[in-house]
Amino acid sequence: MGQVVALDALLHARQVWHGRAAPVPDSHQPTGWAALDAALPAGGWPEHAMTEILLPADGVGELQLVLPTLARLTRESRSVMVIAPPYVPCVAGWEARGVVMSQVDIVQAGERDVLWAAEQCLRSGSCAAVLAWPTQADDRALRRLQVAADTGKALAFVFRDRRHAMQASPAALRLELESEPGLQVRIRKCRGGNPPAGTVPLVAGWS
């Protein structure tokens, strides 16, 4: 058996090669939420990219979340694809918190034509985002999304339940939202840091 020598003498000595990531570019996609950007490694949302939202049910709060970015990205003139929402959006409820209802279209798919209508519409290069709840999606069918999302230059939103949370995923971003005692989200992965310990407070309003 060979000696067994300390680390830090190796390190000392500069006969390990230090590895360093890369730093993760600033976003110019902001959440909205102050708290979550805060506590992003990229201050906002990963561009490009997918972001996979856990829910522990549907209708719980997750729209909140992602309107103030479809205000933002509707006012300044961009158009946003709903693909099978589990409920119609509220369009009344959607413009009083600034959304340009005529920048949104909504995509009624089946089960097996949602994540083909969110990839097509993500490669497009016509959409700012788009956002898809499918039932069924595997580690294959996830990665297209997030190919597609850098393809067309689009931010992804792909909303789960969050009996997945245990699978692997390639979203840039995983989020796992919590009702209770208030509207929380817990960051499960994130690109270019460590995701934080506890939870972040979506307290009414946002930046």
Given for the second form:
Amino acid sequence: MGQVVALDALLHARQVWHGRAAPVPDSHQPTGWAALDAALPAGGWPEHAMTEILLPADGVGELQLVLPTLARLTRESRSVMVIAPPYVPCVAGWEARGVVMSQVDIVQAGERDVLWAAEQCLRSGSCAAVLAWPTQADDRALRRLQVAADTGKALAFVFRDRRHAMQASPAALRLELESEPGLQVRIRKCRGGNPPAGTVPLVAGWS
Amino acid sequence: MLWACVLLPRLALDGVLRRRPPSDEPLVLVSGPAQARVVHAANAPARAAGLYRGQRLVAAQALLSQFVMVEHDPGDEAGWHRLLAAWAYRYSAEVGLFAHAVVLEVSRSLNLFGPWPRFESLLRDDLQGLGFRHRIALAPTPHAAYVLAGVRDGMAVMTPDALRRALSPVPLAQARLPPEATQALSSMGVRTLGQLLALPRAGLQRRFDGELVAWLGRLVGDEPTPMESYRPPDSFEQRMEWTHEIEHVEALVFPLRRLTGDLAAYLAGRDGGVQRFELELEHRSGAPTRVAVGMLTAGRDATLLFDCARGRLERLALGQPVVAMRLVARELPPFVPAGRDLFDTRPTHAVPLEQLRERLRARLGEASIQHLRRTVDPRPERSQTSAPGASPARTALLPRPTWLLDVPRPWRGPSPDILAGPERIESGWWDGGDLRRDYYVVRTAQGQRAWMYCAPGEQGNWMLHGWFA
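Moving from the form predicted alone, what structure would you give for the form predicted in complex with its partner chain?
Full assembly next; the chain just shown is listed first.
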């Protein structure tokens, strides 16, 4: 012990194996935000997986983040489920951002049924994306959603309050929205790479 | 012509057994007047203990101390018989009912369902699923199939010559002859069908009445068999009754699966679907509890029917114990199967969207799924509706939020910065919902973008109406 060995020599002698990260498949689900796509290892939403979006407050721009994706999916005549939204989706506002509202099912569910409904929708395999606003969700419940998203090959978006950021989460991607000074996204966790430092600014439009 | 006969040797017993979860306890059906009760049928554990059909109940009780007794109900048995006829109607247009048996003409069905061995296994799988023990035989005439099914299970005879050979060794006691003829023939020394068929018909005609000769003609196919073809009724009704009271909804799940399974079998036979049906839970006293089960479109898949009914039933609080359950389906609209695209990219195990919606509606309530659309009304409260209809054409692009509050609420925070506005909305004088508001896009101190309004000309007393989330 105490002997200093050059790492190069060890590697050369094949005594230490140099691991390499598994390649991340390119995503076919761009977020619609070029800056965010560039920051994510897969270049888009993790496919067939859950994305957790943490919010400081309602109405900071959480829908801005996903509406381009919803617009793309609904224009392809694929179904989107919105489960237990905190407010009523405003049709004029969603349509102005390109969403085809006839493809969007709004599901009103009680506190205890949100996770059940989300799991059913994800598992069914007939929805392209599922948005859910659970109020009580623990690690196990979220893991079920993650597995269901994988089974049903759907995008799952779960919106939660920022205070849950400290809890561990099974989500493939965790984003935290910040509204100060402008709308920006901090990547808390992402599958297939270290989360990039710093934040990704989003241009928040209101029209 | 080829006829398949499905003989149901234990129809009454199976009808009782299938409504209970599988168990090993001995069970007998009893019938007869109160003073002379006899065993009508006994299940396998009871038979193993020495109980048999026709035994006096007192004797049975002496042999076995503990067994379940169920009163035999001939009406019930007839109901199961009709259900199986409805099931058989799926495989053939000509279905007839014999005592304890269903016969169906299959020569044309074979083209569709494959050669006989495959068709036979289809029939057996179905009957197994429905929970009825059975014996199946195939012959050129219905009576011959009926006789052969009684003699040996799985016998298949295709030609008239082979039929004569197959019938010859059958003893007269198993030949299902008219009863008085069986007596007379055995005293004449005729023991088998072969001997009977060898006798000259003219002599038989003189000795017995014409009935026996006509019966023989129908048996070997010399004469056509007049038969009343079964026609399925236009509504479905089935009832299950228990000897004990059921207090928990969970205990109703097993019989419910049977009922919905029977409904699905019936619908498949009729090539129909069902859109709404009713479950009636009968109590010891008082009016029955009715549970209406409705679906968005007509369906007939057993799993779908069961899922829907179970969802409705599980939300029910039972006030009283249940003694019987009845399933009634009166409207049976035609069933249109959903088409699937050849190049569908969805996973193969996918649940169709409609079925998913049914499942959600069943648990969360009828109005839990909404589709929103725009209306022509400019007032934000009435600018969208979940009522069905077509959206009007898009008009001017004014800033609209993505979240809308159900009811506008006063803004309590510090005064927001105005980003755009005002947009005056003034309308509704004709229907009492008159409003005059100036809407602004504002930014709150927390960085949220909001849609707020205040009274015309003012910029204070902000009312929050939406978020540009």
